[in-house]
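First comes one chain, alone, set out as structure tokens in the form predicted alone.
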Amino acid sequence: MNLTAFQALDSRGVPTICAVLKIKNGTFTATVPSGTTTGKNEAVELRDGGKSFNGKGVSKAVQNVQDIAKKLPKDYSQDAVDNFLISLDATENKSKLGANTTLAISLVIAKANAAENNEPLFSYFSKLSRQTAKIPLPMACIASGDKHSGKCVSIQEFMLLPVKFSTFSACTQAIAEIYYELGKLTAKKTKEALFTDMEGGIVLPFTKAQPTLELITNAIDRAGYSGKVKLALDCAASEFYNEKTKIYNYEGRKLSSDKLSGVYFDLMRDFSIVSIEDPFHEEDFAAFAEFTKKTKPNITVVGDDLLTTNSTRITRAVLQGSCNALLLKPNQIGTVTETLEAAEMARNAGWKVIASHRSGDSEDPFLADLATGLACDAAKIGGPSRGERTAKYNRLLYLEKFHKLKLAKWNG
């Protein structure tokens, strides 16, 4: 098998791995995304260390791909390749080979197999998952705080969720027009140059969630989409949790999980929030469960750092009732097969499944096909700017236009 790899750059200028597979039907590439804030239970991302690229190089992962290429089974079906990679690594968290190594191979195999079957990538994923393909609702980062922007808002992402539209193109138009209005409103609030965060959201001149949400709501109203576009939060609460004191340092206040829960309910009372991701620390299954119990059925409680696309953690969360939606990130687990298994487990529990980009992403739009093929309820794909984000929007627009796929509906 003519499989190799090279060290590419992600959207942050940080090295990532791009696998290249040449077969008789053509040449295929797959670029692995990477997170800035990562759950401690995510599969290991293999980095070189040392001085080169501040230790972030991936030359070891590149070499791993080239070494593994000589050993891959001749039957390069998805199951055969992924199960081989899992057994070759033989660790719980891909710490031997690196999840970036295994995912690069797994993804490029998926693309090649789709081409061999003479079908688009979304259709290949649809058959693997046994789901009827549909376009996910876009969950668009419109503004952010914490490590994604360099500002001091504790909540990491403020997102738009267009729930009252029948097409993805209409959703995209609404997001873009709200984005324009938010830019105008932000320019009136600050003398600083307008700039965007890692995921294409506008960096707002606030240190608290309340005025941030007020300005976004104002932008929604001015754009004419009040009632049609709802709000979603990614709290990434592990980032402002102190493991020694067991206290959340939220907006300058030291809060217990109960007090923090009250903050979220206040925000939900004042704003049209329909989804909250990672409201508590990544090991606090009990606080998640209590919060989910209180919010049902009106709010979607999404597990990201809590679950890390990991079947063992999903099983625990299902048993405890810790959330009602999975954030699906292939690089958290390391293969296409394990990603599909996680989605199936969540769906069998009656949860929503939300596919997600990473802050360090690329122009590779595979996530759009994955989310469509798996019939995900939504997909986090960032704001309507930055090429690595618009690549996903444009791929979904293409799939809707030329494959006549229907848009997912947000229930709840």
Ligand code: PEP
The other form holds:
Amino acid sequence: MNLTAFQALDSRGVPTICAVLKIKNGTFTATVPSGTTTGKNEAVELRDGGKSFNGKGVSKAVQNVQDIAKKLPKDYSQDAVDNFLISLDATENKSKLGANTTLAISLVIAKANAAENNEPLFSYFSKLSRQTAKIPLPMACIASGDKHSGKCVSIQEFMLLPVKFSTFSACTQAIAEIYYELGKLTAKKTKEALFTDMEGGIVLPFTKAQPTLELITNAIDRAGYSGKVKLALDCAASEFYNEKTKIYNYEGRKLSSDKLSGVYFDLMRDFSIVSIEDPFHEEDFAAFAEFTKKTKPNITVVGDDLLTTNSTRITRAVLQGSCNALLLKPNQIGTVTETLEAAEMARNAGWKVIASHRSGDSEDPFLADLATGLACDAAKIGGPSRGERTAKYNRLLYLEKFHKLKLAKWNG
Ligand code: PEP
Ligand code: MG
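Can you return the structure of this protein in the form predicted in complex with ligand PEP rather than the form predicted alone?
Every component of the complex follows; first up is the chain already shown.
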């Protein structure tokens, strides 16, 4: 198989792997995304270490793709390739080959197979997952804190969720217009230049969630979308949890999980929040369960670092009732097949499935096709700026217009 790879850059300027596959129908590429606030149970990203690129090079992963290319099964169906990769790696967390190696191969195989079948990528994913394709609602990061913006709001992502629209293009328009208003309001508050955060939102001049949410709500009102656009948070609470003291350091306050839960209830009372991701640290299945029970049915509780797209962890969360939505990140697990399995498990439990980009992403829009083919309820694709984020918006706009696909509905 004419499969190779090279070291490319992601949106943070950090190396990532891009697989290149030549078949008679053409040449296909797939670029792997990468997280900044990665869950400790995610599959391993193979990095070179050493001095160059601060140790973040991926030349070993590139070499792995080249070595594996010679051994891949002749039948390069998704199943056959992914199962081959899983057994060649033979570790729980892809630590031998690297999940960046395996996902690069798995994704480029998906693109080549779709082309061989003469079908768009979303339709290939739709058939594999036996779902009727639909466009996911955009979960749009409009402002962020913690490690995604360099400012010190503890909550990592403040997102817009346009729930009262019937088309993706109308959702996109609302998000863009709110973004313009938020930019104007921010400019009035600070003399600093306006900065874009890692996921295409705006860096706000606050250190607390309350004023951040007030300004965003103000922007929604001024843009004329109050009631139509709701709010979603990614707390990424592992980032402000101290494992030694078992205490959260939230906005400079030392809080137990009970007190932290109280903070979230205050925010839910004051703002139209409908979804909260990772409200507690990544091992606290019990606190998640308590929170899910208390907030039912108004709030969608999303597991990201808690679940890491991993079927063992999803099973545990289903049994304990720890959440009611899965954040689906292919690079947390390392193959298309395992990503599909995770989505299916979540669906079978009656959960929502929310596909997600990473803070280190690329102009490769595969996530738009994956989320559409798997009929995800929503997709975290960032704010309406930065090319790697707009690549996903623009692909979804294209799919809506030229494949006449319907928009998902947010139930709850
Ligand atoms: C997230 O935490 O949901 C996220 C997209 O950020 P990262 O890619 O840094 O994990
Ligand atoms: Mg998250």
